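Below you'll find only one chain, the form predicted alone, shown as C-alpha cells.
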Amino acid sequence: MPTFAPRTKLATHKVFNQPADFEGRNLFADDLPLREASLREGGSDLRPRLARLGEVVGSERVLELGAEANRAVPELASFDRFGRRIDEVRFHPAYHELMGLAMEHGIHDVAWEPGRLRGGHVAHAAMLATFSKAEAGTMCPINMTYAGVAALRIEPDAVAPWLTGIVGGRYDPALRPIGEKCGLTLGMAMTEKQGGSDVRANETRAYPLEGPGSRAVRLVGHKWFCSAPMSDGFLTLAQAKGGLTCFLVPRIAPDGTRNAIHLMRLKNKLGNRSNASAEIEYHDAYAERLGEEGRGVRTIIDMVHHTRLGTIAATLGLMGMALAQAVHHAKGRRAFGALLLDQPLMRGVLADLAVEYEASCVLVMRVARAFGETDETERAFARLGVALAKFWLTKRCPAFVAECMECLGGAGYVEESALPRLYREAPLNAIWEGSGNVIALDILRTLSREPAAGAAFAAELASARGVDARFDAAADALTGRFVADPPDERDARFVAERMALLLQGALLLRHAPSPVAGAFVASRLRGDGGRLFGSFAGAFDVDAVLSRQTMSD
C-alpha cells in the first residue's frame, strides 16, 4: 500500500498588514494625558512609583493574567466533600496573582500611608486607572479596601486590628482570624431585594449580644449584592433598635469559627467576570457596630464617597486602554493605500476620542487631589466633583469604548481582542455606588444643602474665565438658568451634564494645550460637535491633538 507523508501546514497565504501585539509597554508612562494630570495634581515624586506599576501591568505576562482571570470565572463552593457548609469562592490562580500585584504596589493603602502629606488619593486613582487597563475586576476589592479605611477611622480604637491589617498589608487569601494574616481586604454588603439603592428600606435586623457596653450583635437577613464575598470583612447596614446602623462583619467570628454568612449564589454578570459578587444571607452572623446606632447611612457615606473615586478612576482606565488599542491598531494597519492613522476621517474620530480622554483625565485627577485636602472648600469640592465625574464619565464610557472597538473593525469584536472585555466592563461603574438618577439627585441635594460646594464649583470656573469667550458664554448661560429657574428633580440630569462639561472645560483651559482645550470647548460647549465621536464642524487641530496620543517618554 502507498504511504503518504502528513502535511505540516496548509499555507494558502501570508499574514501581513496586521499591527504588532499590544504588549511590552508602560501603561502609565506612555499615557501622556494621565501622566501629566496625575503628576500635576499629586506631585512629581509619584512618578517612579506610578511608572513601576505601569511597566508591570503593561507586560505580556500581566496582560495575559487579566485575560485568563476573566475566562476562568470564580466558582461557588457551598459545601466541602463531607457536606459541611463552607461558603467559599474559588478563583483561578491568575486572580490571586493579580490581587497580589495590586496590593504589593499599594493601590489599596497608598492614600493612608503614615507620614504622607499629599498626593495619596491622586496616587490611588492613577494607580487604579493604570491597573484597570490590564484588569478591572480585581480593582473592586482593592478599591473597597481603600475606601473602607475612611469608614473605619470613625472608631479607630475599636477597629485598630483591621486598620493595622489593611495599611501596610499584603495579599493573603487564606481564611483565618485577622490576627494571623499578613494583610486584610474589605467588602461591602448594603442593598437588599426590596430596596436597592433605597437602603432605608432594608429589613436585615441586628439583635444585641450580651455584655455591658457591647458593640456586638447578631444579624439576621439577606443582601442582594455582596461585593467581593471572599473579603476578610464587610461593612453592612441593618436595622437596630435605634434605626439603620452600620456594622463590621468578619468572615471569621471571634471564637475562630466561620461566621454564619451564607453565600446563596454568585451573580452571573455581564462583565467584571473575574470579580465575584454574591447574594448572601445572615443566619445569626456575628457583627460589631461601627459608628452611632441609627446613623448607619452617615457612617457608611465616607466609604461610598471614596469608592466613587475608584469608580471614576476605573472608568478612566477603561477609556485609556480602549483608546490606546484603537491608536495602536490605526498605526499598524493600512487600508485603501494608506495607514488608518493617516486617513482623514479616522484621524478625526481618533482625535475626538483623544479630546474626550484628555478631559476625563484632568477631571478625575483634580477630584482626586481634593480628596486629600483638609481645607473645607476643597472637601466640599470633592463631594460635588466626584458625583459630577461619576455621573458624566460613566455615561460616556460605553459609547467611547464602542467607538474604539469600531476602529479595529471585525478584529475588535472577537474575544482574542481586549475590546470585548472592556466593552462589557464599560457600563458597570455607572451602576455601582449609585446609578445615574441617584447621582444626579445627589448633585442637586449637595448644591442645596452645601453652599460651599456650589461656591467651590463657581471658583473653578472663575479660574478659567477670560481665556475663551465661548467658555465664558457657556458658563454664563448655566448660571443664568439657575437664577431664572432654580433646578428641580426633572432638571437633574441636564444640570449634572452641563456642570461636568463646564468643569472639564475649565480644567482643560487651565492645563491642556490650546488645541485640546479649544476643540473641547467648541465641540462640547459651543455646539460645533455632533452626537457621535468624530462628528464636528469648524476648526479642529487634529494633528496637534493626535500627536499627544502617539508619543511616549
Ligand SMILES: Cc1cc2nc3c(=O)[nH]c(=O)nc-3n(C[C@H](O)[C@H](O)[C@H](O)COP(=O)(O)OP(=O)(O)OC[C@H]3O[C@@H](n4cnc5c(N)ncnc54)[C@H](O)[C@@H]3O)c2cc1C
Contents of the next structure:
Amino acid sequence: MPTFAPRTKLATHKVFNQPADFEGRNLFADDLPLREASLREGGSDLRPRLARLGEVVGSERVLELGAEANRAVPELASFDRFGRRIDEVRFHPAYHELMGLAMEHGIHDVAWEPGRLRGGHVAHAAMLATFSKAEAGTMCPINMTYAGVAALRIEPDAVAPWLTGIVGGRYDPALRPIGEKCGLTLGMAMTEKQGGSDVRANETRAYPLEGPGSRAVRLVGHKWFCSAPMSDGFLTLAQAKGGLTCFLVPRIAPDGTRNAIHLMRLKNKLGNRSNASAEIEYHDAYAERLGEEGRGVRTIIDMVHHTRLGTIAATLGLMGMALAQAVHHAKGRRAFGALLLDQPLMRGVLADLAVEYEASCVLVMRVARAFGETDETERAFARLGVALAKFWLTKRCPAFVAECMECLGGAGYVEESALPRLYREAPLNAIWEGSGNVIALDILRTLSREPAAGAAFAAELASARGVDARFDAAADALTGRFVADPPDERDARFVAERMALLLQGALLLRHAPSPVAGAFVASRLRGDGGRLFGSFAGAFDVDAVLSRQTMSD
Ligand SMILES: Cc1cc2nc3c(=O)[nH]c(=O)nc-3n(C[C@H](O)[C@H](O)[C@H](O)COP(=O)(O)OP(=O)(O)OC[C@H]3O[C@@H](n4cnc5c(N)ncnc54)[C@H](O)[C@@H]3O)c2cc1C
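Since we've got the form predicted alone here, give me the form predicted in complex with this ligand too.
So here's everything in the complex, that chain up top.
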C-alpha cells in the first residue's frame, strides 16, 4: 500500500514546527534504561522475545488499537433480546485483538513456562511494562492471570485443568467450559462494599454443596469491584464455617450452564477504560475451595503478591511512554528560536524526569528478579521490595506523567496525544492491590515480622556503600533515626519513602552510569532537589543523563 504524507500546505497557512510521528518505534529496544535493567536482572535469554514485543506494540497499528479500545468502552449486556439473563460484557474488537497479542507474546505465562525460573518474572515485568506503554487496560486481566497461577499452585492437582489452560494458553474469549478452550484467563474478586483493604470484613457466604470434606460450595453475596468479569474463573474470598476462605469460581458451572455470577453494573472509571470492572453478585454461584478453609487470606495473598509486581511494571510502562513522548516532542519543536531540547530549563526538566525513570527501572527489575529466586533471602526481599516499589513508584507516577504532559504544551492536553490516557491511568496502580497507606503499613509489618526481609534490604544497601559518601550518610540517617525508637504507624509513609529512595540509590550506584546515579543521590538523598521535577541545585550532568534518552529517539 502506498503511503501518502499528510498535506502541510493548507489554504491559509503552512504546517511546520511540529514533531515527526511518534509511531513505528521499538518500545522495548529503544528504551535504554528498561532494556539494560531487564537484561541485567535475568531477562537476557528472552531478549529477542522482548524486542519482538516492543516492535509490535510500538507500531502505528497497535498504538491505534490502544486508543480505540479506550474510546469505545465495554458495555454490559445483562439480558439477551428475549429477556434471558446473560451477564456478558461486549468489548470493542480492538480490545480482543490486544488481548490476543498479549497472550500470544506470553505476558501472562512467560514466568511459568516449564523449565523457566530465573528471569521469567523479569521478562514478565518487562513485557508488561512494554505493553502498558501502548495500552494499560488489558494488562489487568493479563496480570491477574499471571498472578493467579501463584495461588493455584497451592493445590496443583485439584486445579490441573486450569493450570494447563493458562500456561501455554492463547486468548479465547468464547464463553465455554474450560476444557473446550485454547486458553484461560483469571480474575480476582475480594473487595466488598463495606471493606476493600480490610478483606476480613467480607460477608459473602459459602455453603457446602455436598458432604463434609467436599470442596464444592455455593456462594451468596456480592463483590463491589471485580475487574475483567469475562474471565474464565475468579479467585474470591467468602466466609465458610471455618472462617474466611479462598474459592475458585468458574464462569461456567460444572453442569455446563452460566454460573450465577450476576454483573450488576460496570464502573464508570476515570481511566483504565478499555478494561471492564464490574459490581457483581453471587446468587448461589458454584465455587470450589482453594487452599485450607479459614486460610483464605493466606491463599489469595500469593496472587496479590504477584499482582503487585504487575502494578509496578505497569507504572513503569506509563512513565516510560510519557517520558518518550516528552523527549520526542522536545526534539521536534522549536520555541523562541531554539529547539525545546536545547533550552537549558527544558533540558533540566527532562533530565530530572529521566533520572526518575532510570531509578524506577532498576528498582522494578531488581524486585522482579527476586520473584524468580528460590532462596529465602530473595523471597523475603521480594515481599518487601515489591511493597516499597509499589508505594513509591505509584505515588510518583501521576506527577511524573503530568510533568511529561506539560513538556508537550497544549498538544499534550488533547486526547489525540497519548498523555491524557496515561494521566488518567496513573493514579490507579496506587489504589488497587493495596492502597498507599495499606502498603506502607504492610512494609512496617514485614520489617517487624520478617527479620530476613530487613536483612535483605540492608544487604542491598551495603553492596552500594563506600561509593558515594552522600548515599552512605543518607543510609545511616534512616537506620540511626529508628535505633532507639522503632517506627510506629504514623511513621509508615516516611519509612516507606526513604527506604524506596535508598534502594533506588543503591541500585543506581551499582548499575547506572555515574552521572545518573550522582544526580539521583544529590537530588533525592542529599537534598539538592526541590519538590518539582527539574528543580535542583548543584552539579547535575544534564547532557550525560539526557543522552541516554535521546540516543534512541
Ligand atoms: C479500577 C479498579 C478496579 C478494581 N478491580 C478489583 C478487582 O478486580 N478485584 C477486587 O477485589 N478489587 C478490585 N478493586 C478494588 C481495590 O482493590 C480497592 O478499591 C482497594 O483495595 C481499596 O479498598 P477500598 O476501596 O475498600 O478502600 P478502603 O479500604 O476503604 O480504603 C480507603 C483509604 O483508606 C486507607 N486505609 C485503609 N486502611 C487504613 C489504615 N489502617 N490506616 C490508614 N489508612 C488506611 C487506604 O489506603 C485508602 O487510601 C478495583 C479498584 C479499582 C479502582
